[in-house]
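Single chain ahead, by itself, as structure tokens, in the form predicted alone.
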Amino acid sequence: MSYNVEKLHAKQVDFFLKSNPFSIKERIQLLQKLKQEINSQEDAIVEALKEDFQKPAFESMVTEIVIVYKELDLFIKNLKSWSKPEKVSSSLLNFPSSDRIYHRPYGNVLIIAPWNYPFQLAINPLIAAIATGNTVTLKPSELTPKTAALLEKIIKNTFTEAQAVVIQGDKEVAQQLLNLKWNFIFFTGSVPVGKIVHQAAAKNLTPVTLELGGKNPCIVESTAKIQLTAKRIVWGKFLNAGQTCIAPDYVLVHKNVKPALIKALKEEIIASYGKNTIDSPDYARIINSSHFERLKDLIDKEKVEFGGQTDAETNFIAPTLIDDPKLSDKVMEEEIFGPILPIISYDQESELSEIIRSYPASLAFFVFTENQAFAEKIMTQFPFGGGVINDVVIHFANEKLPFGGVGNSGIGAYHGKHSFHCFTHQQSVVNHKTWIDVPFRYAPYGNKLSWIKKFKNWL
């Protein structure tokens, strides 16, 4: 299909403009709109998901549609408190005044949307987006195409073109609308396109928010406890074939259990996906031949702990775990994006800044340890988005939490009321009264700068 991009944007424009923004009970009652649709196409939506890259109904369930309910059900319950404009203490050189900020939509905002998580996160930055009045451009993935075409279906029926349009198509597509003028951008991807988009962005001096990834660390302290260790590992890396922007990247683990967590790890992989995992119901694939020839290239066979199968027919990597790779060798050189897990030993700590400081601020960040001063030393060392004491991956369930990242591995934040915030610009007004003026900040000043100096600390 094809489309006129700068029509459908004009018309976001000109309604933006002319509605300014439409009421809060009219974008309640469109997410309520958006929910029951959802409600109506969620076997679909599971399909369309196993069509792209055979992803498990439980993930589907899990990973994708209950978090859209999760901030649906979030936004329609809060939007008219947190709308309301906050009071705040007004200054004495004001004085008399009332203090207001204000939160206002930004405009027309451009949302793209990747591919391994292709419904969620699309879907959430839009609820956040149309909650806060602005008008919604959606560009998901290509790469998911049966996904991105229910999209397509499920914001035509919620929305009219004004309020919100998905434009399909490829990285072609994908530069015109970022040649087109936005009030703000909502990226979330690679770090080399995020750059991109951040280009883009910068010559109309558009703000963004960009949720890109990293190297992100998975360290095991030698009080950990491994077998759980092991566990929450095997679930958080291999969920989604490894095709997860906060998956523990690779695992820096103490030499004392070291052999442990290899066998437990072992353990864990079979109990979870058997010990044929091609055969197993409950493991993804790749999204396409490219990445799986990138994620094949990756694997070097003689450090091979485990796994290692490929089958390019199906995308299908194993669950493959390297041991101690040199930081030269190819898997340590870039984000892995798939189901590779290298295991690096260290035995003095200061390893460990050495290892991490090799690689730009991460996304997520993972220890284990029943140390809890080693755990709250290690969280303060170093910078990185989000992190989590002896689990992985489920602070992005809390939506409490403000999720993005630092430095290259994203800009801003977002999830819950930190949605609210991320798509709406604080406007802030002062009420000055008008029952009095107070003439101390009137020319001439006089002795007034004797005044000033004695009661500076007060002001």
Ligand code: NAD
Given for the second form:
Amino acid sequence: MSYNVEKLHAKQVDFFLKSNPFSIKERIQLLQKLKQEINSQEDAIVEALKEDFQKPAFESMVTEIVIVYKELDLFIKNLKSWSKPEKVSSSLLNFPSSDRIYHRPYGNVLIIAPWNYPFQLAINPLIAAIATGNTVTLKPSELTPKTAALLEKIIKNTFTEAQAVVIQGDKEVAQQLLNLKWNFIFFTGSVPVGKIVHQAAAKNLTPVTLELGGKNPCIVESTAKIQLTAKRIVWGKFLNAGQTCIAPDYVLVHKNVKPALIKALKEEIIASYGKNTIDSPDYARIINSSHFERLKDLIDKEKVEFGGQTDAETNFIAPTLIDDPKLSDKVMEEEIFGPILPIISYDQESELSEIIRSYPASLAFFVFTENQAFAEKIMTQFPFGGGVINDVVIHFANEKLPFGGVGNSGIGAYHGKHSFHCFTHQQSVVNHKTWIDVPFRYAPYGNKLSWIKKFKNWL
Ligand code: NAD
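Could you drop in the structure for the form predicted in complex with the ligand? We only have the form predicted alone so far.
Zooming out: every chain and molecule, the one shown earlier first.
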């Protein structure tokens, strides 16, 4: 597929200059049109995700399509009220004035999306960007070509090229796009590519949101309800075959409950996917052979407690539990991003800190415990993007919570109203009245200094 990237970009630059401010009514109509289009393509989306990596239909509905409808409905319902200028009280120093915050679109937005939730991680930022009056150029991941082609079709059927366009391609195409001047860049993907995007954006001082990854710890303390803990971990870790940025990367379990946890994890894996996961219709595949090989290489056969089976032909890796790996083992070096779960036991709380602090700030953080004081204490000790007590992953589903990382796991946050703020510049405007002009600020200052010293706390 070849695109005239410069020409499409110029079209969007021109459109934004001429159409800004693009009316809210028109934006809502576009969102409604997008909803209809997605609705009519629902089966095709599920099919594309299945063809790309055998994503189960249920997971496609819940983790891709429903999430997009929710975001669309929220914006359609609230855009008008969210977009109103916010009146704030004015400063006595400027008396008399009326002061407002306006939510302005940045302009031309570039969105670069990953492959693991290739539909919603592309469409949800686009919804917010369009709703707030920006133009969008979206580059989906080349690793999910069926979904990328469908995204292109959906966007083409909904928007003009000047409003929103999909450009398919690999990293060369992404580089070509990054060489252009954008007003905002929204990137979801790996930490190394996030750094490349940040560097490219810096050339034009373009603001960015970077939604990245990391090694997410999952602590199981001795008071945790073990069977329920195992059920929730198995669901969140093996959903999408472990290819979820907020999946638990590794478990840190108190030594007293480790045997019980391992037993319960095995039971829950079998209960979810049967004895032969390869035959389960509810288990996705690894995205491609190079990720398959990377993951296979992380499995140290000596330490496999459960699973470990692989099939190169279908990029299948079974849910795998690794018992007590060392921090120097390959599986503990980097984000796993696959269905392999290392389980490390601890005795003293200080060991938790030692292990967690040996990695950069994670995107997510999970703790299972019935000891609320422990949960609250442990959650304040480490930097992380978002966390859950007694479950995994589910913070993603509440659009009232900002979703994003900190430090190495990302910059900025989005979802729901946070997405509205993510894609707008908060512009301050003071309307200073002219019916009176208080002379206090003007030179000559005379004895105004002693007056200001006296009344400084009142201003
Ligand atoms: P990736 O960084 O390899 O690719 C992401 C996008 O960047 C793709 O569209 C790709 O074509 C493009 N790209 C790749 N190399 C590039 C380069 N050199 N220059 C410019 N663009 C380039 O990531 P991925 O493999 O698609 O996704 C997996 C990673 O994404 C994991 O680390 C995961 O944790 C993270 N992730 C984060 C979130 C989040 O919301 N924070 C969500 C999903 C995935």
